[in-house]
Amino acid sequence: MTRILHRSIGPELPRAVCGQGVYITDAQGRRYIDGSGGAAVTSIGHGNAEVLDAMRRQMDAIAYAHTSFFTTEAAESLADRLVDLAPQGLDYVYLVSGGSEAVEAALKMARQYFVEIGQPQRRHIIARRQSYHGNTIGALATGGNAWRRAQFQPILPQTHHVSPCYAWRDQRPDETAQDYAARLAQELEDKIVELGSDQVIAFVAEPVVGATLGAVPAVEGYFRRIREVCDRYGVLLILDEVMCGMGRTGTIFAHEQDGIVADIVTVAKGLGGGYQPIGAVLLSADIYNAFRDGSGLFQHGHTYIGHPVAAAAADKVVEIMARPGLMENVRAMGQRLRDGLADELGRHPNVGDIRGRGLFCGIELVADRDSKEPLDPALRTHARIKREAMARRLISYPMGGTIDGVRGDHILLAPPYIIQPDEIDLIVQRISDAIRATVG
């Protein structure tokens, strides 16, 4: 019996009792390789002694101090580290307790910025279909995950959505990548004009789309064109790196690889590496200065923001991930993962696409490779693959509704950054076996 309302009410979940490196062991002694880092959370591995020591030292000093009265060395150090590592132009940090909180804070930050600078008429948020930005009301409204939004639609604030950058399905045969990027940028510009050229607050996007599409990076030049459109109409660009950031794609910030700087960036998941609940919003000096020179405050807050123990854990996690060699390992092991999957599954009749960046990899499943026709949603192929993978002691992150919230199946793989070649090969073999056991 359980007294917990679990995410899914049904079979009893195994009880995790130990985590070390890239493995989790349950109460029955079964050892699972953490092939998805939970939900792309576990960045530097389980049981890292340096992080645990940093948390203990902080708890010995002070475990909690409310941020309306105090700051702490742990929070200040983490903020300094993040700004030092971020692309130039992201100058300040607001600490929160997770990804959805980070997105909620970013949306309110963007709205308040325009109030402070005398443009209070701006009220619209634009994001992309088949995106995911969190499960709280504002974040859920911003996201374009149709399945997650459906039952809550009547209580969601109005937001607007344009097409994702999903080249494998949506780039036309007669289009180059540059043509495709230009078409999508024009779609965003048309939406801004439709809503009113001085009415839009922000455009929100994931540099590499995570849970909803399965590790889909943008085509070359897409984000540069998006940045130009936002600048043309004074619209803030918010990049959601909650899942794809903090080293997951092989650079500390995912959008470094797209050659742009955002006005606001959200991070979480890998930031704390699973050691503590934490997220952060990075913002430009322009936004900070508008608050400083205007009302003198950001009208927002939660009880546990800037939590000293969470900040101490994240500070050590980020220090470790920024050390020489770890991002190189992410890139090398990510390439090994995609190459191994291509060798094992590249000719499988139900594997349509293998994609991603760094240790952020997606496998899209289809009924037919040539037509890209999805599998029947009633088969719940993604859920069956998850069960088969767990039976083989592999944690993966399959999802359905890839195409439109109903049709499509994919699997997300996002193992810890410390993973080694033999462990990558185990993931490849186990997920391949799970797929074959499910679809033949």
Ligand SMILES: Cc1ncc(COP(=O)(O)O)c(C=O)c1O
Second form
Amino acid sequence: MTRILHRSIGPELPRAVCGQGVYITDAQGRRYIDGSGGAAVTSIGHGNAEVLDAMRRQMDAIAYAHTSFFTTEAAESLADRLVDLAPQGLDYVYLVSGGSEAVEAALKMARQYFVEIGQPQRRHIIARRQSYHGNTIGALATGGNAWRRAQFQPILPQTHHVSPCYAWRDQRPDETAQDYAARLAQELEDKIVELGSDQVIAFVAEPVVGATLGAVPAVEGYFRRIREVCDRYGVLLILDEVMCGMGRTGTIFAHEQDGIVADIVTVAKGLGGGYQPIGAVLLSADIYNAFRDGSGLFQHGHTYIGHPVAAAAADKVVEIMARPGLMENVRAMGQRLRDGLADELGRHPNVGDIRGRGLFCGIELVADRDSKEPLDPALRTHARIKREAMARRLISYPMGGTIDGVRGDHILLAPPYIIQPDEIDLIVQRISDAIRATVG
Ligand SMILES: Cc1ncc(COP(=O)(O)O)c(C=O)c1O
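The form predicted in complex with the named molecule is what I need now, so please give it after the form predicted alone.
Now the full complex is given, and it begins with the chain already shown.
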């Protein structure tokens, strides 16, 4: 008997009692390999003694001080560290308690920026279909995940969506990657013009689409073209790196690999690595200066922003992930994961695509490899694979609705960055067995 309204009301969940390295143990003594870091959260592994020490030290000193009265060493240190590691152009940090809060703050920051600089007419947000930006009302409205939005549609603020960059399905046979990127950039430009060339606040996108598409990076050149379109119309570019950022793709910031500068970047998940609930918004000096020289404040805030214990944990997590060797491990182990999956599943009749960057890996399932016809959604293949994987003591992150919110199945794998080759091989074996047990 549980008194918790769990995410789904159904069979009892196992109780997690211990986390160490890449493993979680439940109350029955079953040891699971954390092949997805939960939902791409566990970045440097479970039970890291240095992070626990940093949190303890902060709790002993002071656990909480409201941010309208005080700042703390932990929060200042984390902000300095993030700015030092960020690509050029991201100069300030706003701390929050998770990914949805980061996206909400980013949207309001973008809107207030235009009010401060005398362009209050700007009011539209454009994002992409088949994206996820969080579950709070503003973030949900921004996301293009049709299934997550459906029943809440009547209470969502109006937003606009263009196509995702999903080359495996949407790049035409007669198109080069460059042509495809140009077509998508043109679609964004057309949408901006349709809404009014001085009416759009921001374009929001995940550099590597996570939960909704299953680790899909953009084609080469896509984000450079998108940046050009945004610049042409004075539209801010907000990159949501809540899932793909903080080292997940083999660089601290995912968009480093796209060679562009963003105006605002949101991070969370791997930032706290599961040790504390924390998110952050990184913003340009232009935006910061507009606030400083204008109203002198950002009209936002929550009780727990800049929480000292969360900041101390994240500061240590980020320090650890930036140490020499760890990002190299993410890249090498990510390659091993994709190679291992290709060996095991590359010819499986229901495996259409194996993709991703770093330790952010997606497997898309199909009914037919040639036509890319998806499996019948009524089969709920993704949910059955999740169960089969759990039965084999593997935590994975399968999802349905990959194509349009209803059709399509994929599995997301995102193990901790400290993972070793034999543990990668174990994930490959267990997920392959779970797929075969489900679809044959
Ligand atoms: C890209 C992206 N943005 C925002 C969020 C929301 O983050 P949170 O669940 O921490 O609120 C998520 C969560 O999966 C995400 O993947």
